[in-house]
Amino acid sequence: MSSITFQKVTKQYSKAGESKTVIDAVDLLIDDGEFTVFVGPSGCGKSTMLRMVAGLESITDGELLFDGERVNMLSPSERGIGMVFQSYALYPHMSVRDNIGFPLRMAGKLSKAEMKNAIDDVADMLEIEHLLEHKPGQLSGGQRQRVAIGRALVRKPRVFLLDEPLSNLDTALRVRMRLQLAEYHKKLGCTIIYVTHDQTEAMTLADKVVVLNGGHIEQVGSPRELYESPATRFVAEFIGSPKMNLLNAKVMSLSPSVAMLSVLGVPLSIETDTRGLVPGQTLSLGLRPEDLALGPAGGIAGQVMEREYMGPESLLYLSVREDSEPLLVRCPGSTEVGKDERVHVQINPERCYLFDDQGRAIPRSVMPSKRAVNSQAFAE
């Protein structure tokens, strides 16, 4: 297993005399045995980062280190990596056994008996030992995916790379395979880098999440850190489902640790670091749907545009202003509210996020409360 270090790693493509930077001087440390997920929208550079680790993309500038050793010029086979692609890339004319054993045959370092034992061990762990004589065309999507994982694992790689491996599976199978991948990681203790655009996969699988945007890193942290303490507006919007509400908030007055804001005409007092803020300034106020509650008159007024009933909970889409996106409120499924009904939404000042005009989070002077949201406590 290996730790992986990016030191000012840059990737540029040149075409017709012009260069385009797709990865911009990235610094990152992935610890030995860590399950790290690269997440971000299409075109953010996450697959390029993975392919540079694999040796499938050259590095324009900077250093890539495995356990402190520079690997920039090493071939994929010399790096000791195992990789699973989105398409699985299995050989259709080969049996499952031959697909899994293909890297061992190419390396030519093991006897037939040693190869058989290695293949059988991996197949047993992945619970596909009964499929070893089948061809890929006889397998389900989940089975083909496990064969692709087995082929990557059989060489006992230093680093295990997965590029959107679940994107071709249906929803139920994706959930099951997420659980299985987590179990594989526990059994193997290997260093894993996993690429996805699905933030649910990132949140459920990762020890460490790397959020990428436009070729640079927005934030690195545990799933909980990213969810509870987003460093930028981009991370706040990207992490969480449904996404965070963002409203304009005008600064009315300031004290050293409290900002008095006006949000859709409603006064709101928030404990925060007010250094650098000025009265009249407009900030972005972030509100997660689950941190809002319906309450008596006096909060933000809105009209129910749509209600999505999901059993234990409902998601309300509220029209609060003609020129703004709907305000999303997550509430118990038993809440009695119908379409076109007028409601009032209460804001918990301890569960608000503020961002400046550059999209950077404004730190709080007091850490947000870990108490459960109580509408009675913030219906002021």
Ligand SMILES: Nc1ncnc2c1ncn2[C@@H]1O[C@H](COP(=O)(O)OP(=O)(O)OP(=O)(O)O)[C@@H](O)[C@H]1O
Contents of the next structure:
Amino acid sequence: MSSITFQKVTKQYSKAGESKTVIDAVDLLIDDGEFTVFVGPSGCGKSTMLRMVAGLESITDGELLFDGERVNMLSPSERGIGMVFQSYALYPHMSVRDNIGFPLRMAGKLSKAEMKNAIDDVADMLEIEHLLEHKPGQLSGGQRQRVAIGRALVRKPRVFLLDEPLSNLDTALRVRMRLQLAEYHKKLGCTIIYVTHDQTEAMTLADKVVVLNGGHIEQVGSPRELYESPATRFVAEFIGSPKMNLLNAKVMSLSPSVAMLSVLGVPLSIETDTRGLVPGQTLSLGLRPEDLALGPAGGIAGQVMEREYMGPESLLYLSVREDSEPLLVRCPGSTEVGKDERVHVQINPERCYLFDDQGRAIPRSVMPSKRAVNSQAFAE
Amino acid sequence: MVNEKVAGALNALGQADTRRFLARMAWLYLFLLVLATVTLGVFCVAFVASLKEDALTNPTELSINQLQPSSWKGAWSLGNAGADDAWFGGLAPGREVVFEVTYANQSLEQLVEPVVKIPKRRSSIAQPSAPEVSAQVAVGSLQLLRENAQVLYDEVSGTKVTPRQGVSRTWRFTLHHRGATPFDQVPMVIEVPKGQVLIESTLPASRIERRGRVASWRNVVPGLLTYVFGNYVRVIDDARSLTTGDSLFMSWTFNSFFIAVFKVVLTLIIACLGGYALARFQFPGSRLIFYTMLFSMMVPGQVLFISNYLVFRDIGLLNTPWAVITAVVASAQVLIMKQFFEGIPREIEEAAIVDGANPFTILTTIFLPLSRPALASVTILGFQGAWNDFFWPLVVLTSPAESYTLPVGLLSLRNVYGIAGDWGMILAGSFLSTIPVLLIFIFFQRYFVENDTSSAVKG
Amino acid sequence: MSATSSHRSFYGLILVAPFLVTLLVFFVYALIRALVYSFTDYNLFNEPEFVGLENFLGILKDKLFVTAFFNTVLFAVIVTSLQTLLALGLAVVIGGNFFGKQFFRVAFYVPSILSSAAVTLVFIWFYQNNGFLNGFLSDLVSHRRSLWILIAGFIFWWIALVAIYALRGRAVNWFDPALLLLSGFLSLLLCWGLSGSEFTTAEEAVVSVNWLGTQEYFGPLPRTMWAIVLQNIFTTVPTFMLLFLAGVQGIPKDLYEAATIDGASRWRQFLHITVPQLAPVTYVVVTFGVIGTLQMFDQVALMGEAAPLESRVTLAYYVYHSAFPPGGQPHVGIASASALILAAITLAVVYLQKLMGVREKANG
Ligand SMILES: Nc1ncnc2c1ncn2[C@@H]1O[C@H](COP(=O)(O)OP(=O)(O)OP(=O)(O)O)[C@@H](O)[C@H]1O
Ligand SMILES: [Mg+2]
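Please give the corresponding structure for the form predicted in complex with this ligand, as opposed to the form predicted alone shown earlier.
After this comes the whole thing, all chains and molecules, with the earlier chain placed first.
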């Protein structure tokens, strides 16, 4: 087990004299035994970060420390890591037993019998004892997944790295494996870095989520912090499903702790830190679909363009103005609204997010975190 | 009307479409057969010719003595009687073989007793020191066995064949070995007056000369294999080293195997290491090496052989197999392995790195086991190439004759025996030399074929 | 550069070392030496002496070199075009997959996998004055009456059958395969029926063409070279045909269906679909063909005294002959100079091919 520290870690690829910065001076601390998830859109540098930890990618600049010790120059096998790849990368010509035993064979420290014990222990924990003599080609996706995990765990790594390990599985299996991963983590207590572009995985698994975007960190925090107080508009949009609605809000007037806004012509007063705001400025107002409710009259008016019925709840797509994106509203499944019906949406001023034109969150004097997290927000 | 019947039959064949399809199939297979006959035909007729004692007589005649069961029987029993070796024959000291000949002529008066002789000439031109057979083998007196008053026979003179009617007589005589040297071969000639025709004998004569007056046998105690594959036995037995007396053909075959095997091993090592380096490693000059490799595949060997010859002359390896083995620029093979390795997922290699394997371990435990098809292809095509290679061995293997490979040896066979017109031996040598490659082709056909198709698709 | 990547560089260099050594010694060094020797007078034993362009000027004046040059270039052009066209034609006639391919494939591959030494010797036997080819031609000529009857019979039945169909008012295609097959069969019957009669008696005929040992020219090449052309085509066409066949099978069938709907004739389909679709295979066949034929050596060397030097010499053989003349003084300078000319021709052809290949792709 160990902690991992990134100090101004930078990664550049140079091709034909031009260098491209992929990771830009990232600082990050991952605590011992923590389950950390790197999440972000495709190409943001998640894999690169992970591979730098693994030692598969050299670090252009900055320091990478394991337990305060610089590891930049250590080879992957010297760092004491285990890694699971997206494609599992099992050795196709070796049996499951030989696959799991390969790291032990390479280390060459154990006797034959000790190796067998170690393999059997891992296989036992992952419930793949009966598959030990099979070749990877004869296994299902989930079984291959577990073999890959077994191969990474068998050396008892200090750090356990997984790069999108579930993305090749079907939905049901993904949910099951997710639970199992959480269980393994509890059992082993090792430091885990897990890369995904799926925010549901990030929210359900992580102790700490690191949201990456374009080579830098947008926000680091617990799933709940990210959901309830996103530091940037990017994080707010990225976390939460369905996606947060963003509307333009014009600042009408300001008092020290209250801002009067006009949203789609509807006045709205919000308690917030108004320093740095000026009247006439346009802000982004973030509204989560689950924080909106249909009301009798007043509020924002819109016409139902589409209704997605999902049993316990329904998603409504409202057209609020010709040129803007539809407004998403999540309402109970029993709500009686039909297509093309005109409805009114109530905004709860306590459950609003404000972002300036740089996408930074404007601090609220009353944090929305008072309220329980809607657990359904993370359902598959 | 016949034609109407034909047309009726055509109608009976059913729909025009099916009929046309069947006919097209028939044409296709006819066409394929003709094509296969043309491609294999030359080899088939040459093979038949290689069995003949003289490969240049009646070249288009395919029903030959060596393929007649009656002569197989004669050869079998003569070999048995001569040396208890029905397969390879010979005449052992103290042994006696019985031979029968039947001659025909137009009348009994003209049918005289033939004269049987063991000729004085040596049995082999490549063995000037071979002991003389005639001094040790005696011909017993002729004994009249049968007489037939009514026979039909052909008198052949040049290309003209005259059918005749007449009488025939069968004589029997023995050949007795009185000396002490066992002989592999015993030649024999029988002389008769003009007009008397040999119509049957225990073993057919090798040659009828002087308008039918002289019938000669290259070997009257052949044994079955030596008779049917006489030239094949001769090419192995007759051509011998002047210094050691070993069979040259066997030395050449050994050299070819030795060279091909070591060359393939060396090529594999170079190709695997080099291909892996160029596929997965970035190092200073890797691009330059890659382009030089591509370039080297386009430059003819004629540009390079003088310098390479001098290199081997300077280190004193000329006329040794090592000069042929080590002069490999395995560019094509490196390219094949590089391309194959590039197809192995990068993640598998990275997993092995994380698991603590160094590049050599990764190559031997992960990449090579996964590259069996490419390795097989490089091995098999490499063996074929090394086995068939002609130019470079010709440059570095000049003397003694024992150092040659098979193709170079074939050239020397051709120079020695071609002048004498002994094409049976040259053809036999050629066919023998192709056996390993033929076997490899038959067993590993798909590697030859797949290689071509993949390169075709890539092109 | 960090530890990991310099580590990788180091391993890369180690791994590539064996290949690099052979490449440097047997290729780079050899090429440089050939360049140097081409400007010197050197006989393998003396100290090389710089002579400038003398070697190049010398070979241009050498009649044997000029003969070798034309023999080589014409040989390459003739063999490559003939074998490509023949292989393509055969593949199109066979037109795709067929039952029993395994068997025929063996037959078609065998000539190309055997050593050129063995194949050439078989062919020298084949071409002997009293060899198989002359014997076979003699047989054909002496049975010419039967052959004529066979051909005449075929044409007769063909016309007759078409006429019968036409008279009965049926649509009939001259090239209906069933019709052709029937005509062939009937004419064989006719020939068989007439055998033994005086119409088919064999006449004495002896063909004795001197295929190898002659200085005579037939068209642009010596007759000996034509004999090698025939041998070369014979060994390569079946293999290349299989390559084309694989290509033909890879052409999507709907292209032809679309063209048939558009009313394109079979010939136009061949020109506008088959040929362009086979361009990659053709590229391979032509490239292999040209490079192989330009360097033709084995056949010439094995021919040996069977043919005069002038009617079999090629550039590759000229190089060897200059470096190791039988019983003479080696002329390494001349050998190197002519080898470089051979290399230049080869590279020029490859370069031209690349250019055309690129254009082909741009069009496609
Ligand atoms: N070898 C390389 N050379 C140049 N650029 C590279 C290289 N490898 C990755 N990149 C670039 O680095 C950036 C980050 O890549 P990375 O693989 O880390 O993305 P990711 O976040 O894992 O994306 P995904 O979710 O699609 O896997 C991308 O823009 C990619 O184009
Ligand atoms: Mg990735």
